[in-house]
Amino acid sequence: MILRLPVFWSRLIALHLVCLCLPWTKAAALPAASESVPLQWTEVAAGVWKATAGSEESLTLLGAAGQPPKLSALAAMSAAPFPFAGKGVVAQRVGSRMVLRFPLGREESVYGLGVDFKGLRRNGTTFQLHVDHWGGRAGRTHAPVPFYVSTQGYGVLIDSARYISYHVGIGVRLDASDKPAAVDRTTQGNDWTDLPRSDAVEASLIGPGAAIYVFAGPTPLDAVRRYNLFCGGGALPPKWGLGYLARTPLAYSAQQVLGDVDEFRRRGIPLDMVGLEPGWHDKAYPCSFEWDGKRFPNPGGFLAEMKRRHVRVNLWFNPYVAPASPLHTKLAPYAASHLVWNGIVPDYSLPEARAIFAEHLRSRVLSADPSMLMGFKVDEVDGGDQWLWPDHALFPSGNDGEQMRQVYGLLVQRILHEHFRAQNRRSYGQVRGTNAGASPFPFVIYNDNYDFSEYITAVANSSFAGVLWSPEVRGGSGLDMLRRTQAVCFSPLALFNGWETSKKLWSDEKYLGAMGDAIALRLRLLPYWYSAFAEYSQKGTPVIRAMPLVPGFRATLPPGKRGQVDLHTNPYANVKLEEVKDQYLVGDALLVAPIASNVTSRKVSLPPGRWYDFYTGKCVGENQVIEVTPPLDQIPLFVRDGGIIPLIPAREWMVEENEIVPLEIRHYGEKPGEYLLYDDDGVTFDHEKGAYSWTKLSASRGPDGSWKGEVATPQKGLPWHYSATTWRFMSAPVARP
């Protein structure tokens, strides 16, 4: 008898006969092909060192920024050795793979790797860098920048315009020289974890290979500030740039924007910009970039009446150009294969195609008063998926989906920059999307994020990155608007974004003052702020300073683990360094601790040295954690002993291109301080061929005890624009200002 099976499983029999032939044992043995790739250091500028992993591509991150470096600025900072010298740093060609491998201490915390919302130290996590908007994914982000800064003094840039991946301390390798030993969890419990800890930060992305920058310390700050200077130095913007700026409703007209600005005036709120929405182009979504006739009917005299008030003018565009455009027959050659919101996307890597757009800019758009359309908000260059192009999208210089997705924000960024240089007046504006390279433009990053500690994070997080980056202010209850517009005017842009409520500063008269009173600190302040964006773009110091770059200041274990855990004895433990993340310092002296609507109190993390509240100049300690509990109209703020804060007199404008306005200088403390103060004419490039000053301001106790300020005599010639100066020593409690 024949026994007949049904084909179908007469055919599975046979392939199940022939698998169990095969050599399963040897090929799952078989590790993934992989080859060593050689690494050649070379010092390209002072305390900077290359070497490139396989082979660079075209478009890399700092080519598509294309700001020089600032090679005598970095020669000037103090020489620093290779960080890596006997160490190491592999690289691995692993099938379509680069994958690169940096030594990671058993004592050493890493930061940066991009803004992040929701902590600073990397140890222990995994991160994929990808342009994106924030939706609480490690990695993607506004800012996904692949640099990272150790606290043993350095930074390390891979600089691909690919998506990176990386590994910080996680991951341990077979053949690793410096790896935990097994623990039995049934009977080791407490020395157990989940994560023990890799003594490698790995990263690795798909493509020929990429070039590797370290910077050599020999502090945090200073591989942080010589990275910044190799991308060129920081944004210095104009001074009418740290006023305070409103953004209008969706679709308002000249009208309504005009009557806005009086009722600031009529309240006397400060106020220098206006930000314009999607409704002043005759069509948004994609962009016209042309005025809409109806709602502005007379550019021109619609400037005029800004310039009247002393506001200039911000406008918003996404850069995917609208069918019925005229740019749209100009750039439809350097189009990509694929359309945004039936748009096409320019391709701004190549040359000719970056200058069609800025000379569109020029003569439709800006031309109307170039004195007084002075910045753009660039939207929608960072995602997400479902809105912009696929990876597998072509552009025609040959780049594809991916790369262009890690560049196109710093494209454009470099199209405005580089159009304002060229016109020799300087600008600050917004962007959604960014990456390594971008600390030369002034723009400052934001998003939809509208959590209050994540906001706050980020602005610290910002500042291992080279770039900037504010929280907005979009309506609220008038206690949670108030605190917002605390902490914006502590951040590097001050605004109200009003593009889709009908909120004004004004709709709860019980906090009016309160935030009227926060933002004329801001304009008060003035001298403090530009004397720190000047320090970012001669020195490459960062305006924002996280608490981990501030030297001296020290992470430590939650209470609860101290005592039980000892880092030296097992390095492996999973247990979560206390992280500060939600105060930071602007400049040099003074510590910003924000405080959200929700709670009356908050604690305050005080560096070494002591401290003094910035109202009244009472010490408020040294090296510990205090608790304060702010009234409603102020944001708590700290000055360092010594430190020297510079102000001007309230006003409801900022200071005019070369105006002349009285100083106050604050000391604070009861140890001598220094401070130098910046100066040039607040609006054109002129600084950068040498119009500006660096003054220096002094103050110490002279033989009967009282205290002295002296203001160094200006060099002739150079930028000076204060008149009388005055001297307020607040080293005793006094009444507030």
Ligand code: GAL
Second form
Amino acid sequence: MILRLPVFWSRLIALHLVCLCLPWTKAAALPAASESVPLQWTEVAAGVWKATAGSEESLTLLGAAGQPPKLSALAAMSAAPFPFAGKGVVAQRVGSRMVLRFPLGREESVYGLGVDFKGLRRNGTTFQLHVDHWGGRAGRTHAPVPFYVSTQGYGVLIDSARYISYHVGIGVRLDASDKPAAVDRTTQGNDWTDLPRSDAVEASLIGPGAAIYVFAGPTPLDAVRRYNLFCGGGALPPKWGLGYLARTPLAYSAQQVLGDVDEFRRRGIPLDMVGLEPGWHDKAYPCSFEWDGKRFPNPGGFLAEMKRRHVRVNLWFNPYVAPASPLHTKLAPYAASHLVWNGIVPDYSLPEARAIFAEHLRSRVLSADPSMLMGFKVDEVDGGDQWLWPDHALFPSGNDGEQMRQVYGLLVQRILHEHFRAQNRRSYGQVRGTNAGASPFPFVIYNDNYDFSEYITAVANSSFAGVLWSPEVRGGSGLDMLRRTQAVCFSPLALFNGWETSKKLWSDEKYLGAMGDAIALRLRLLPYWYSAFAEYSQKGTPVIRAMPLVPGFRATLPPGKRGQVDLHTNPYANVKLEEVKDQYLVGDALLVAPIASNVTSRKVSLPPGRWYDFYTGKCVGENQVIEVTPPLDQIPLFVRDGGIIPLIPAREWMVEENEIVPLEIRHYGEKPGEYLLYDDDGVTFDHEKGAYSWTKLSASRGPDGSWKGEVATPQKGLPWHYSATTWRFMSAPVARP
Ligand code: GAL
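Okay, that was the form predicted alone. Show me the form predicted together with the named molecule next.
Next comes the full complex, and the chain you just saw is listed first.
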């Protein structure tokens, strides 16, 4: 007979046996299971070094994204030394964890580690990077990208599909070389902190190990550029993607959608894309990926009507496949051990499963009119825990639930991106969960949060992570919708998400005019946005730039001292700094300071150099904090000295493929200016084969003080879609008759 002991007792006996076997030692300095792991650094691309701590797992973030690095663009950047030369990066195995340690200087600030809503600077914080909804624990976000950038001008990526824990400048080690001295709280209360500064960024994950990539600068912006280029360069949306998107209510029919589109046109509000929410499927949550016969009896006819109105269509889905869907049988062999909302979860780390899904979309969904169905909204790939599969779920590839949680959004984006690329048609869509390696994917993150200031922080944070983020407008008072509309029009995707509100843009006529103006300005700025995206694509430079990426800007200040300039005198004060997280640059020249509906004025921190009001051309100051009280129809916008902003005339939908339009070029300030204007056909991937142009625009002053603008001759045979050009010198004194 086998004696069965209750689990608790058998564990207790086992523990005692282990203790009896252990040698009696004095207090050990480190746990016995700690061992150092060698790191061998190799330069894998210009200014990018790799070392593998332990061994890499077969599923990684960059591997899941699967996009080739832009090696020649990296090589074109200036040479830079290995940032950690002579400073120790340490890898250590502690029990089941691989621990990685990177030096952190006293005056060094760290940014990145994903898109959250709370703050930008990471010193003094702990994170567990984990794909999830917003809020809650630090590190659980829609884009928990394990890449950080330092004010010392370098970046670090840990390429692992595991949850990664970070201690940034916190968790002082016994053997640290630069420890703060202990302070007596009773008598030195002002200098005491519960968060003493450590001299390292420490990260750890459970698993055999991971690759580490280090990106040289010399500036923080250069490190971000190298990261984006190594991921494959940034996304370049089609021109129409930079117009305006309206998402319709959950169960709208074709007729209702067309009715809304006609209302936009009747009222002269620009519109380029409509997003259909779950009701286009005949089943959703889980999804069928089949048109609903009642709401959309004739998808081809509906799309022909949309084409007549110049409006493209974007389709919502979550990737969990309904039992009644024809896709279910095809993907069943690739299903994970657990369901989501009773739909199967296909293992898209397997190329066969990716191919089946892409083929179904092509033949059953997009076939209705591939020229009009130009994007998807990929929902629910982020979490929360109670909806998605558990960490111990098993996928046919052998990957577990933790790994697949970290990469699922990446894998779905990859399928869609590769599909559209194969069709030589660009797309622009939305996604709710993503990770490192996503830079080339033309997807913008969104979520169900609705806090205005948190949204703006997220826009700024996206610039450190190689992703795009857009706030949403989903209803509220007329004034609230107006201020939010202005903010989304200065984010990567200008949209209204009407999936569950009875509100329309025209619900409150009082604010409609100003909302229309904001959207019209969005379209007018196409040449500026498009050139900024081309820089992102070809040079890795993020379109949005949080203030710490702006050279010379003091992004952190002692508490209550915004605009003053005394930093880091006391290392203990390190964690209490105030930061500027409610404004950012779009491209290099435009400073955006969104304003919420519950205030009438706000502070704006101007970087070094003079800045000019976008609307009037008047100088507003330099390297200082100003207070602005914008009129209702304006979002605060400022242009740097010498800045050039190209615009097109107001219109109701974006320029079509190869359409030619006039150009207005504005120059701001006292300094001469130079600007490179990008162009291509606006819709295909031919730009990847060289079919694009960069044309120099320059503004200078003649000996008599008068301004002159020049447009270099566009390169022959290359795309250039501008006819007459008009210069406006916005800051020049108005000539008196
Ligand atoms: C949510 C999503 C919303 C909307 C909704 C439709 O998950 O965040 O934007 O698409 O699903 O059911």
